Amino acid sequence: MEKIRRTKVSDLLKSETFGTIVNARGWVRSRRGSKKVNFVALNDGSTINNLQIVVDVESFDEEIIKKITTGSCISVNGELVASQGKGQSAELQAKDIVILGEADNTYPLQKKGHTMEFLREIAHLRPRTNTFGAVFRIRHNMAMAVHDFFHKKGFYYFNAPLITSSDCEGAGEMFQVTTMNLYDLKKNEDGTINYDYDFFGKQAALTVSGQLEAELAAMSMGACYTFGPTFRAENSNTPRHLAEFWMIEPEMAFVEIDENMDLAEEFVKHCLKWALDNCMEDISFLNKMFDKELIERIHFVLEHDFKRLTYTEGVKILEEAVAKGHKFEYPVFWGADLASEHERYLVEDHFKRPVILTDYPKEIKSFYMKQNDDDKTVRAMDILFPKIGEIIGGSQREENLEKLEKRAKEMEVPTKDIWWYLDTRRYGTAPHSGFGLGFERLLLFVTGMTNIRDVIPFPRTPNNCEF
């Protein structure tokens, strides 16, 4: 076979250099046809669309044809011609075919429908499906959108540690990191574990958030953001929770709550517009196959200003809905941590636009949020989206050392472990704010997928750590 530089399928499908000899390589999605001519659907992951390879059966060895099976990997030299069929402008008339990798009839992705549950069991192969090829191309583009937005805004990308000794949220749901022999743990006289024998000489865990470290950067560099994996050892088997997920967490010095909300709204809209501008083929496929309202919903968010109101006002609206006969699974009262159904009611039924809720009760929010003068609420902000509920959570941070120490003590956050964090309030404190966006929550919205396990390549959930 003559050595010709490979051209991606995405480029061949857009090409009009008909009559030229080109090389395409990829995985066979299907082969159909007669004894005289076969049609092979070839995909290399560069686009959701397949390149049709037209094979004159009599021109090839029978053994070669037999090995062109679903899942096999082939290299084809052929003439690029205008397609006679509908749906594509170009196809390849095969001249030479080399089988790069065979796939027998045990290949699990034969041409038929597969359930999402089954595809999670073969997560190492599911990117070869149309659905997951689309989802993971969109995931890549959303990561590019994140970096593009913050870079153009003058933010610095800051890498927070994955291994830490502090619990940012104070919830205690952390994965322990240790090099000690778990079958022979050294203990102190009082029965506690002696961490002198451990790698770090102290208790360590995987991070639940890069926020605290990002605040340190903001207190020296003005504006920064982290974007990386975070971990929660929360035993939640729901379509909205993962044990390992990615977080985007900007932090800004000299920014208070209103400017924080402005930036969060602008950021989300930037990402959604990027998706429409760069991923329309994939989004259109998902709109057609999974969620007929996907494109409409993305436009809906882009075209509306986000409604801003306080938590207290939101609870009042929900209580009035209950009084008029609307039924919620979870009770509504001032002080309740609102459930997704409450958040979606405000967005989808009442305001019919995305909502930013502010000024939550301090009891249901983290220790680092700035307290309001009423001593009951904090300057928190949550952005609520249709179909998702909360997609962003943020706040103005408490810059007052005395108030921060008092709140940490009330919430049983050990200040000895965050002495370095408290130093930012001790040396040149300043008003500052930030927020966190769960990357997979954004992807749920952009792809229309209904389970968060289907927007990350290898989901980590209770009792599941395959691949």
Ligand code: 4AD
Second form
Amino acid sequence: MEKIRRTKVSDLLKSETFGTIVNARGWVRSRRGSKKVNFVALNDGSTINNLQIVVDVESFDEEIIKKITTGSCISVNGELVASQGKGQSAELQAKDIVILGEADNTYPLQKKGHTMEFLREIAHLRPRTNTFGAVFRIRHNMAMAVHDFFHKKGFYYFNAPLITSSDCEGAGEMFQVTTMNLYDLKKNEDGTINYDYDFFGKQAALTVSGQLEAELAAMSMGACYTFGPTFRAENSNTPRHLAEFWMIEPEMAFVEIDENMDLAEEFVKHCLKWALDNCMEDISFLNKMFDKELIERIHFVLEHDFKRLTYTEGVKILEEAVAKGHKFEYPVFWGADLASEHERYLVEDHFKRPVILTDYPKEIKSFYMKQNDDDKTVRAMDILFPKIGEIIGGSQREENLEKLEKRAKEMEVPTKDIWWYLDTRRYGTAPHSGFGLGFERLLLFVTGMTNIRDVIPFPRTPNNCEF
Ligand code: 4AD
Ligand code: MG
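The structure above corresponds to the form predicted alone; please give the structure of the form predicted in complex with the ligand next.
Full assembly next; the chain just shown is listed first.
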């Protein structure tokens, strides 16, 4: 076969240089047709659209034709011609075909219409489906949207460590990192484990949040953001929780809670607009196949201000709903941590748009949040989204050393391990704020997927660590 440099399917479909000989490579989605002419749908991941290859059966070796099966990988030289069929501009009239990789009839993606559960079991192959190709292209584009937003605003991309010895959220949901022989643990006299012999000479774990380190960066470089994997060993098997997820955490010096909310709202809207501007083909497919209101919902959020109210006001609305006969699975009262059903009631039933809840009871929030004068609430802000519930959690930070230390003690956060964090309050402290956006929760909203396992390539959840 004549050596021609490969052109991506996305470029071929846009091309109008009809009559030229080009090379396309990709995976066969299907082959159909008659004894005389076959039509091969070829996809190379560059777009949701397939390139149609027209094969004049009689001019090819029978053995080659037989090997053009669903899932096989082929390289085709052919003439780019204007397409006869609707919905595509160009197709390829095959001149020469090489089978790069065969796929026999055990290939699991033979026919369409597999369940999402089945596709999760073949996560190594699911990016070859239309759905997951679309989702993962959108995921890439959303990552670009994140960097674009912060870079243009003068935030520095700052990398927090993944292995750490501090529990930022204080929830004790950390995965331990150790090289110790678990069958022969060295113990202290009192029976506790002696970490002197461990790799780091102390107990270490995977991070639950890069925030504490991001605060150090904000208190020196002004504004920064992290964007990386975070790990939580919370045993919650829900469609919204992963044990390994990606989080974006901006942190800004000299910013108080209102400006923090403004930035969060602007940021989410930037990402949504980016999705509409850059991923419309993929989003349209998902809109058609999974969620007929997807595009409408994205537009709606873009065009409306987020409703801002306090936790106390929110709870009042929920209590009134209960009084009027609305049934929630979990009880709601001042002081309760809101469940997803409560958050979604406020968003979907009551305000009918995204909500920012502020000033939560201090008992249900982390030690680092700035305390309000009422001594009951902290300057927290959660952004709640339709279909998702909490998509962002953030706050103004407690910049006063004494108050911070007191709160840490009350919440039993070991301050000796975060001496470096407390130093920022000791040396040149300043008001500052930040928040964390769960990347996969954003992706749930943008793709219309209903299970968080379907917006990350290889989900990590309780009892699942395949691939
Ligand atoms: O509300 P969280 O726990 O806040 C923090 O971690 C803060 N340190 C953020 C900050 O202020 N810099 O988590 C933030 C967001 C949540 O709103 C949610 O979107 C997402 O992270 N998230 C998860 N996403 C998937 N799986 C999980 N198990 C998640 N836990 C939190
Ligand atoms: Mg939260």
